[in-house]
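As a starting point, one isolated chain is supplied in structure tokens, in the form predicted alone.
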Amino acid sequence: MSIFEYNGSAVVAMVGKNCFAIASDRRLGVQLQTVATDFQRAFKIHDKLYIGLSGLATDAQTLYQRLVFRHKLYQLREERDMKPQTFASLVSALLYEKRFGPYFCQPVIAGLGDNDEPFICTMDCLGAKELAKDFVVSGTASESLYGACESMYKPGMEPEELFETISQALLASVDRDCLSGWGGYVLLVTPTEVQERVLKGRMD
């Protein structure tokens, strides 16, 4: 079993109009023994920018700890918040630094850019960025969230559309693999506001 898979997690973010939405399971488990069932992977950087983080839970909260510090730090220097883009090099820069002993992370982030303009990315451990206009996904769940996601996006939603369209692609997949699942927690990000809810799903 890799070490990406030894706590199970799903972890997708999907675009819409003017929006975004991230959305995480909830079950940290030890390989296939269920450990926890409120786990949290979607975490704040600020309001208008968040990060999920798949892989080992030990690291992603290393990680974003790091992350919530180099943060604070912009805006102490800048008194402004980071543009997701700038966040997305940051993260991968990070990554980088440690190529040799990598986090065992697959960040996902999502944000709002200039004019409310919606941004995802993903990475692998070493920060690799992927760019993407509709949706990305990482976890151990990632290869039926695509498919889920392929049959199911498409553009210019909605957040109310949006957030059906997110819960039901990772309801679908989590039921798919066996290491994540246990409901889910989605973040729904407009200009204006932020929404969160969970999700409850099957519990086996």
Contents of the next structure:
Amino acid sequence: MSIFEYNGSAVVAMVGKNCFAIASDRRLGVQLQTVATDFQRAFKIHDKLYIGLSGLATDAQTLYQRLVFRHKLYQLREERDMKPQTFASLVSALLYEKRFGPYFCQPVIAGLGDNDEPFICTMDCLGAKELAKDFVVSGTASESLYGACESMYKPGMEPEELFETISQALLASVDRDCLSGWGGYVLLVTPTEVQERVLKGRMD
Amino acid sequence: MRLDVSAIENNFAVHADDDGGIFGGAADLPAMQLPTCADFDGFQKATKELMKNKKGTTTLAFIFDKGVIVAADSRASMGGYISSQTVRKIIEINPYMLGTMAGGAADCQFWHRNLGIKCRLHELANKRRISVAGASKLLANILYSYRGMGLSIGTMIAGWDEKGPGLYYVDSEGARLVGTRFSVGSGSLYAYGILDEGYRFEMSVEEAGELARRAIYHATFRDGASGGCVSVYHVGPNGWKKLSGDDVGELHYQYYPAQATPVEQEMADAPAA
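Having seen the form predicted alone, I'd like the form predicted together with its partner chain now, please.
Starting with the chain above, the whole complex follows.
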């Protein structure tokens, strides 16, 4: 198994009408053995910016800590929060710095930009950005996730419907993957509130 | 007088040279076809690597005072991908003997069916059922003759014969072990933890079935390559009977019901001024 499949992960983000949702699975494993079922992969940068990190868990945690550090510095200097597009460029640069010894992570970035316009993007482990208007996926279950999202996604969904769609897409996909699953964690972000929910999934 | 060994001959054993001449004339027994190529060993090694699978499964079997309990999960995985959640891993060799499947599905299915044929032939030739020891020996000898060629089988033969309940572990390396408790597969270590802790020789059939179900459930929870449904069979003096087949996803919430996590912070409307 490759290094990206050592811990197992599944992350997906979707855009709705003036809102977005980011979801991840909760399993932390060491190859086939499951070690934890409450592992956090989707993190908050600021109230309207979230990042999900799939791949090697240790790199995900380290990268998150470095990004929070950089964002706090930015906040001190600029006296405001970073825009999602700027943050995506920051992540991309940070990853490319390690071009010849990379972080084994694939980030998924989701945020509300100017005028609360939803923004999502993903990148590979070297920082190649991929912007999308509808959904982005990453992790060991990414192929299943692509299929599930493609068939379940509709543009302009309201928050409740978006939550339902992203949850079903995530649970259906991780049920076809040995290395991810064991529950789900969904963050639904609108201009006025953030809802976080834990999903009941198959625990096998 | 020459010993009549036609009942235990098989058409698939690779001919072993050193048999001491007892079975004289067996030199031209038909054997499974082997490929003709320049570098047979190299070819075998390459095909072995191609077909390599790591016995991603959990199966278990144990003997208790009322017979044998056999249980297995139902997931088939190809690397990280789950190819099926509904595989039947407990194979019914005949109405009083069961075999479990771990390793290559094709290998297990074929050789178990082949074993069933041999057992039936033995019954017809000798007017009595074959013992569990005899059946497992037949299988073990065949597998030993194919040793090193890349068969991947980790099976348990469980049955009830004149001596009572019988349980044997047979694998593609040629091992044949008699015992009272076995678990095979990538999730076997997790299943052993539950099985060894809860095992008693005197148990009712329901208790034994529940122990097996719990052990497989815990293995599906911890092991990524095990999952799907738990099938539990009981082999008694009158043959085997399927006790239960439960979906592991539902079993989890039966054993550990979900608790609603208290909401940390909730938005409320500001009181009207």
